[in-house]
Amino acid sequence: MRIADMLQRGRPTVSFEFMAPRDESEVEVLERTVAALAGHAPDWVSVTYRVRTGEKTLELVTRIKRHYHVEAMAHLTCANSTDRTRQILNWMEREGVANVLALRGDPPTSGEPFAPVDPELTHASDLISLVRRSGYRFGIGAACSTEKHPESPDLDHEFRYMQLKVASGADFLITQLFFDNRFYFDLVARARGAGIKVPIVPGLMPVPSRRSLSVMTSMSGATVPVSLQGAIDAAQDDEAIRVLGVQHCIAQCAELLEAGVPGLHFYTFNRARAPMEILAALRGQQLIAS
């Protein structure tokens, strides 16, 4: 089923992002996480793409669909040639994958500029155009930022690329993680004012630890509210920080749901505990269906 159709049904979807394993040592952790969160009946999930383990992404997507009967979306990046990308899309079509998340992708080494493999696939919008003009019937998602990405000169630049992704054929958007809902509401208002009508799903990450927070904010450009940062600075250990992160994310979700967002998308980093606690709290408050 196309995710864009789910997002138009009038009730918020719940979805998770899983990270494709880098090696066999991560497979068991991932399998436990998928099994635990599949038991919470998500509407859909997504699986990240790694150049070295791209086949594992595709295998995991099809296994989730078949074993857990959950709609699974494969991330697809500009990390391959046009011909290789078409081969991947053909394989996905044969296997019954209905949705792709089209991304430019990250450079192989953090801090280095992105170098496209194929000059025809330089940006996510190029990838979206390729899928559309090739006649595939996939539902297509794309990413967007609520704040200035570290690689962008300013937020206007980021917004123009978002417009281009939608103009190229994206059916829905998922935001990068954010900790202050005002940035999400501002983005949606600006998008609607510019005539962008596709669903914009908020992407959320409960803070797991000081180190993880530092890494993710440096990569995404997300800012941490002063009150949350102060509480984190005063926390005794990572478990206390984890609890703070869950509590803050619950409050974020409650406000977003009351504002009528099309869904909640959780970046799990292959850990199930925090998302399960958040969902339990939201169900307890009767903000999402049990």
Given for the second form:
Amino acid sequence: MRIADMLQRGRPTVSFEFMAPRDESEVEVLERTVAALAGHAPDWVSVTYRVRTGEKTLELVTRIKRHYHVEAMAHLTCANSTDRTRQILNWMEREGVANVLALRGDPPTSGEPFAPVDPELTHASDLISLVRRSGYRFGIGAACSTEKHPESPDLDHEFRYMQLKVASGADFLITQLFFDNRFYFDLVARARGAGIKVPIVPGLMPVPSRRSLSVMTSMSGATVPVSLQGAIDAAQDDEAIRVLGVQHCIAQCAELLEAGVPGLHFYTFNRARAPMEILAALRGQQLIAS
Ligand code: FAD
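Given the form predicted alone, corresponding form predicted in complex with flavin-adenine dinucleotide (FAD):
After this comes the whole thing, all chains and molecules, with the earlier chain placed first.
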């Protein structure tokens, strides 16, 4: 089923992002996480794509669909040539994948600029156009930023290319992680003012640890509110930070749900505990269905 249709149903969807395993050492934790979170009946999930692990993404997506009967979306990036990208899309169509998150992708080496493999696929909008003009029937998602992307001169630049992604055929958008809901509300208001009608799903990350927070903020451009940063700085250890992250995320989700968001998308980093605690709290407050 197309995710864009689920997002229009008037009931917020709950979804999880899983990271395709980079090697065998990550498989066991991932399997446990998928099993635990599938038990919470998400409306849909998604699986990240990396050049070296592309086949694992496709394998995991099809397995989640068949084994857990949960709609699973494959991420796909501009990491391949156009011909290879078409082969991957053909394979996904044959396997019954219904939704693709079309991205440019992170550079393979952190801190280095992204080097396109194919001049026809340099930005996410190129991949979206390729999928649309080739006649595939996939629902297409795209990423967007609520704050300045590290590579962008400003937020206007980012907004312009978000408009291009929708004009190229994206059916829905998922935001980069953010810790202050005002950024999300500003983006949605600006998008609606510019005539963008597609659902914009907030992407949420419960802070896992001091180290992960620093990696993720530098990669995404997300800023941490002064009060949250102060509490993190004063925390004794990573477990205390994890608890703070969960509490902050619950408060974010509650406000977003009250504002009528189309869904909540959790960046899990292949850990089930924080999303499970957040969902339990939101159910307890009757903000989402049990
Ligand atoms: P783009 O939209 O191509 O943007 C990249 C940069 O180029 C931005 O600064 C943008 O403003 C600029 N830009 C865009 N279009 C143009 C244009 N036509 N001309 C000039 N400049 C332009 N990365 C992975 O490697 N694998 C994943 O599975 C993955 N999953 C993600 C899931 C989500 C929900 C999000 C938010 C991000 C994900 N990322 C992933 C990271 C993402 O690909 C990077 O953050 C990327 O730098 C920006 O997003 P994009 O892919 O949509 O690229």
